[in-house]
Amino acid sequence: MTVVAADAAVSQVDAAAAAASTRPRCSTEDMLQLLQDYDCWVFDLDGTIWRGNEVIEGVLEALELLRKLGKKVLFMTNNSMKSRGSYLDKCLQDDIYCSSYSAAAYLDSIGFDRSKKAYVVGERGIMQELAAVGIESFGGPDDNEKRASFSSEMLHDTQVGAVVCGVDPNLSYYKVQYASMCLLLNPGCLFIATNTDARGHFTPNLEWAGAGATVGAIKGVVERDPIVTGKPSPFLMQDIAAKHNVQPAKSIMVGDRLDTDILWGLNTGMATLLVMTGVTDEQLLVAQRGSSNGVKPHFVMDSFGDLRRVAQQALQQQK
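Present the coordinates for that one chain in the form predicted in complex with another copy of the chain.
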């Protein structure tokens, strides 16, 4: 009877929230249910765990409680500017999947011919992840100072079997031209994008051009779409599911972006939990809800830190 009464109370809250054009947040009951239903918790980083250089209040404690409850906790970011090693000091553990990893893992998964090379338009992190799976690469920051000139022809390496793109703060015509020559002139050359995010908050007060700039420039020349390996592509979930022996149906994706985090969760058969600590505001969320093809998360919390109290309660019940 108590549960029914609680449900009724929640329904009233729901109705009031809907009337006010807001999306209702997870109730205590919902959160306890989530903790019961999902064994694997996959988190976005920027806007979910931290904002800029500041960890969001209560989040680290909530993560610690999840681990104590025996949950698998993984992190996934589309930031390809650093390799996984660089994130360790921020997150203090090693189950991090960044989009630079995803590109290397994808090429590894399809048995990329190791006698071929990859040309990178992006940061060093991509090259480090490629090296970790034994794929030789060049370009990246080493090509930052190179310039193209119409006063002479340009040569390219015919042994390039993949062009791998990510966000590149030194994107240049030279790099776009070199990548396009590999894609247009080397038979079977793969076009891989770590992600296609339009923008990212790389500094606290400004949105910067994301991997979408790199991919868009090359796509505008070669007139074909890349294979996207990071969010929202399903590839990385398959990789994780195999490596960690987890089922998407028992997993939940937690993130702040509808078009990558939540879409990725939906694309891969996971439950999805949107947090309002990042780029999504109430207006955007309500607009998606009313749209026939909107990206609709299963659950919403103001902050993942809100789970702390309930997780503490669940842990005490378990003991």
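Having seen the form predicted in complex with another copy of the chain, I'd like the form predicted alone now, please.
We keep it simple here and write out only the one chain, dropping partners and molecules.
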């Protein structure tokens, strides 16, 4: 049934995949089996649904066919620059999980002290999600023009209880220094990363430095690891399962990154489908297949748009 061998120890889904044959891409039979086996489909966005502002050919039609087949369709992106509300016009639905939301949801889940504040190194989406759960924040784009000077004393807010980092196109020495002071000088201050992606397709034809650049700069100063709330952390799957009544064993994660999308699926007991429209190229996929500890997806497609023909066939058979 499956096209790529998987580690049987991860889950029952993996055991089934490991027992099957290996081929480079999904066949028509494989796609029909996917449609039969999985009730919930969770999608990455950048590199899977679109690249920059351009929707990948055939993907929207395939998504609509999934819905017509009665499948639950959810979206999970590590892009923290926007809040969930910012994606609604683009996705035309409400079932969106982004890493800016994951950071706020995590702080809310641990009972973050609302008398404390969060300092944000990232974009407005993080601040909007924090506000939605009643957490006061500052920094973010409001600090884009601020500069650190060795010739003057630099003060920080002692009421900062968390530093939340995401991708920041305006990352500066000031932001790194301010965040580091909060983490080093405020007792118990939490170091939260929406994600640690190295790169992202924020425009159609070019990869840009991701949140890993932001997190790495601060980590290099404070010499401690952050709490990562987005993919591949399993935190959000608990939230998804509770809100949507879905079972990981009947769910499949579709994404373009091995180290986040596919690893997140494996970490949470879902089946995994890698699409080759984003950051993973053939050389990296082959290297992972050949590695004893590589991240191996259960299924591979050139593009998720390839499913539309088979989904249309399945829908006709259902009528």
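Residue numbers count along the first chain shown, from 1. So that the term is clear: the rigid core is the largest set of C-alpha atoms that superpose within 1.5 Å between two forms. Not measured: the values here are computed from a predicted model.
The two forms, fitted on the rigid core, differ between these two forms by less than 2 Å at the CA of R124.
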